[in-house]
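Given next, in structure tokens, is a single chain: the form predicted alone.
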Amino acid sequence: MNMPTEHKLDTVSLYINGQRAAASGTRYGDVTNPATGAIIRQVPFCTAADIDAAVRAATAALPEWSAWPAVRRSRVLQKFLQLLQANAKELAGLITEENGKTFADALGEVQRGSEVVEFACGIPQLLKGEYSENVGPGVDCHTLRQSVGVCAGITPFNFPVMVPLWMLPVAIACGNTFILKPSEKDPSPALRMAELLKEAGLPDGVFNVVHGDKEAVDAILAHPGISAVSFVGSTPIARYIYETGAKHGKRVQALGGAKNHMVVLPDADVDYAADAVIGAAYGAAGERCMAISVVVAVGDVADALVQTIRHKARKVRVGPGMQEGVDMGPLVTCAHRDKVAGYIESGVAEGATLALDGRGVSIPGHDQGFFLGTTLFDHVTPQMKIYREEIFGPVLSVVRVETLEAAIDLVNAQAFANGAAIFTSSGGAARRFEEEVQIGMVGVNVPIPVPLAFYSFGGWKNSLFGDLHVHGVEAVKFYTRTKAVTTRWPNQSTPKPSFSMPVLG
């Protein structure tokens, strides 16, 4: 981090109360283009005063916004959905420029995020409560779902559009106001979405964008004006967010890391399974929380499977994300690229078989880019660092076991429990897997089992801290509080007051 440079790089602004704003602090971070390694703009690191300004704007906007009829809030989201679709290429271009993923992948990210907005447009139906008539003599009961208040989202670099859209559409549809702190590595898409929301008719102050590092995060977690916090990132930070936010009396959902397994049985179509794992392991350079990082080869399928994966992985074209025909772009930063390369060194040192080495890849004209090629390890054991830890890069490990039971035991022994998949032609094996595996999201012949927006997304164990997942009905539950109302209209037959515990039935 540093002060703004002499050649006056553009500085990413905050977005508070419906307009761009400058930060009050003096600390800045560099935003780089991962394909070139060049610094393209700078991002301010907010102070507690900046966070407070955003909270004050969100607090001021809350009474009017939460009082809007749900159908009226839905109409704003419908317009926002149209604007997202109309500006998808612009957003995807910003993603590719700052994140590095291919343009086609970035377009897919915008589409998947838009689907959550589409889900949130149905909020009038989703906010309906329950009603029971005559639960006691002349007594009725009903429930209301009401907004939580000012909510905040702290989101990662790997999906700068989709992950914020897991949170903010449902939050504001439920009548809350929202403060987003996107990753400082790729902050620009968040600002463009803020402008689109305003164009859609969202009142000023309902959605705000701040930037920063731990100082900004800690200010969000400690601020008494913020009622709920959503987070997606690594497990150590997720645990910290959950514990710190809860300590300050906030409702928290914190999604952590992953080590997603793909079990391949001997009866699977090897070529089909290999094609599936190539995209699942190496898409977005492996920087996905749902990326397959471990293939569990069961029985005698292992040799043919490893050979086929290696053959296909060699053909993955690595290059800048905007270049036609590129399958995999660079990693997000130089430091992260070097960290992933260090895991490859660790795997070799611990005795895994390096079937394909992605180090030393050279991209003509992009010598300073943060590139790493596809990497494949065979004969990996659960004791190895490359198996135990989340790598978050294009490194795939193959573990060999003899039976389906052993494969399930292996998956269930992992501390992470985000997603897992099985590839088989046996319905019985698939059913046993989906019943016994201790994982939040399961795929059957689907390598990345990310559910659509009307189902929940989230893992178990060290992949989630909190009770509720993101998007789907669970998100509506997270962003609302339930109020139970018991009603009686007195008349001549109404019982007289009693000092005993009331019994309505």
The other form holds:
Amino acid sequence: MNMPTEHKLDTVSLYINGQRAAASGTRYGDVTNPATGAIIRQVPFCTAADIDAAVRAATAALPEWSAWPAVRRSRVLQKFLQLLQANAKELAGLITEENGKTFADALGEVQRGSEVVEFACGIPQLLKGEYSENVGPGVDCHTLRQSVGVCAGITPFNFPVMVPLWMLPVAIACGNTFILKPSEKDPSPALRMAELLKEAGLPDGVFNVVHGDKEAVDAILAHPGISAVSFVGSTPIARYIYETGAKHGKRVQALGGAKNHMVVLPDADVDYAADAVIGAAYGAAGERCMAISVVVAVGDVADALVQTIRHKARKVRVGPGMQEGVDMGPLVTCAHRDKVAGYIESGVAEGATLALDGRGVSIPGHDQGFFLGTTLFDHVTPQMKIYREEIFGPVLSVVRVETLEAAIDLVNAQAFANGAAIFTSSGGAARRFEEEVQIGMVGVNVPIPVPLAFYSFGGWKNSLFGDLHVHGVEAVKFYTRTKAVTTRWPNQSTPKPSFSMPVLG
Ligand code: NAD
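Switch over from the form predicted alone to the form predicted in complex with nicotinamide-adenine-dinucleotide, please.
After this comes the whole thing, all chains and molecules, with the earlier chain placed first.
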């Protein structure tokens, strides 16, 4: 964070009431290109006045938008889906430029986000209520699902397109208006999506983008005009958002951090499991909430497994995300790269075996980029900091245990509970694992079990504060309020209204 600099860098705009807007404050953040280390633009940090301007636009747009027939709202989303596909390369380029992940991975991100738009296009079906005839003599009952009002989304740096798309398509399909505060580290793709939504026919004010840090987030949490807040980010902030939003009377879903374990049993195909873990641990430089950060090697599979993972991890090609043939890009910021490198030092100091050290990797022509190579620790114990804390980088820990029971106990003892996977050829072992792990999303021979858009996504324990997951039918529940209507049309045979509690049926 710093003041505007002398050299004129582009400033990322806000997007309010269908147009780009400038922020009112004086604080700005630097947006860097992680592959080069260069500051490429600045992002304004919004004040409470900017948040209020966005809320006023979203409030003004709400009555008309929520009254549109669901099928008409769906048509806007269908057009948006086409535009996302037509502009996927541009969006992916922006992701790679500000986040660092490879272009292929960024294209995959746009695709996975688009799938939520596809799901939201079915909103007329999803909003259907219930109806019961004759719940009493001449009395019928039905339910409506109505919009919640102005909703806000606060999102992390690691999926600047996909995570906003976990929220906004379902929110607006349900008739709400929406304010997005993307990560200040990679804010530009959100703005491009706002323009595509307008091009798709979305009325002004239905979708707005603000930027900033804690000041902007606190203004969102305290604003009486915002009814619901969706958050995705780290656990301490998720807990804060949940508690503060609830204190202000808002509906909140707050998804937090993760420490995803992959249990490998002795009967697993070692080569297959090692291939799976390479992508799951080092893809997007480990900056995925569903990344595998711990392998639990059960029994005598450990030596062969560690050796195979090490062999494959050394072959991962590190470099700038736009370069052909690169598997893994840089980390998002210099500070984050240094923090992850600090965890490697800590693991060594605490006595874990450093089987592969990613520090000191150098990429010709990109000396200032935020790179770190693939790192592998063996003989990690649950007491070590590298085991207990979320590292969010290309650092994989191997913990050795003797039995499946011990592996399940280990998974269940941790505070995070986003995802977990088991690799085995035993149906019985897989079934036991599936039944006993206290985890939101489980994979059987699938390392990153991310549910598709028509299922809901979310963890347990410190990985999710709130009751409802994102996307899928749980999102429709989050972004709507149920209204139950009881109806009687009196005629001559209808009993007269009674003075005491009526006995129906
Ligand atoms: P973060 O918590 O630092 O930031 C997330 C959002 O909160 C950003 O918009 C940021 O501006 C805002 N924020 C940061 N500090 C704040 C504060 N003190 N008060 C109010 N708001 C604040 O997370 P990040 O580093 O951007 O993203 C990485 C984290 O997100 C990891 O922990 C990862 O596991 C998690 N994540 C979780 C999921 C999931 O589905 N559970 C998905 C993606 C990322």
